[in-house]
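Just the one chain here, the form predicted alone, laid out as structure tokens.
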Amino acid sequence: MLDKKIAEPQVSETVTKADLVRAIFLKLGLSRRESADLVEMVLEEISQSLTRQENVKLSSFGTFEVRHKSQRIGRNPKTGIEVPIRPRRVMVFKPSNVLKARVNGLDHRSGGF
């Protein structure tokens, strides 16, 4: 959860939308309903922007973008038969250098990459 200090990395823990709502509720003092509405509004705006194929850049966090994949030929690994893979859009996330440094326990200003 977001509001507790973690002594050791916990690989299996997942932060949910409810955890985000709770963190906002505890840290900002908004009501639970206002916190839930805020989280929902932010996620909806990000979703709508990506649907419009706009990049979403969150300073010191990272960039979400939609990339276009062309049609290509793939291979069924069981049978070895070639099959066409249709063109599609995929969403990718590129973390900022600040986030990478934080995840790795480094101070991003010291250039410790």
The other form holds:
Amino acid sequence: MLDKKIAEPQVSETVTKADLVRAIFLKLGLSRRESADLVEMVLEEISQSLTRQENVKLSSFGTFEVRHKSQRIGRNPKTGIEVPIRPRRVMVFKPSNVLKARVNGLDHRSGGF
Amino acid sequence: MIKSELVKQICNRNPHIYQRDVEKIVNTILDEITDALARGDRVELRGFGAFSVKQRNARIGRNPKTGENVDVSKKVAPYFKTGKELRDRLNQA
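Alt. form predicted together with the partner chain, vs. the form predicted alone above:
To see the whole picture, the full complex is given below, headed by that same chain.
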């Protein structure tokens, strides 16, 4: 059975909000409804902080930062017509060293990142 | 905003839930995302964004101080793409 598992091609799956809700439901024993509300609330708090242009730092996970982009000249790749790209705000995620180590299958204490 | 402040905010909105449970909820969410990425899976959170991992090839790096060549091995890097709704909200003000 183990051989078969290794032989299978590695298929990447998608985790969604529903999976996060289930994890909370199982771990905390809250109702599904309340678990769903809480997942939304956590994401909403983070979003609101960012729209206030306040960075969000989640220790051992990573930092969400808001960056300001100044105006630049873009070009429609199809027509070649130049169009100004207005100054705008974008968000970036900077993964923590712990997260970087984890996705590389390392324990966070082994360092190297 | 840091994690403890996020927990406080959620607590204020849900006075019937213990703070330690809210901490557990926030950590569960972050752990689920971390575990998924460690498996090489993608995490898609509608309206917020999507986490995924990208392969980085091995390369020869350079110590900027000494100019020395260093081998940087192949690795996987976490990546986040902002969702459409959040991207729009950032620019509404």
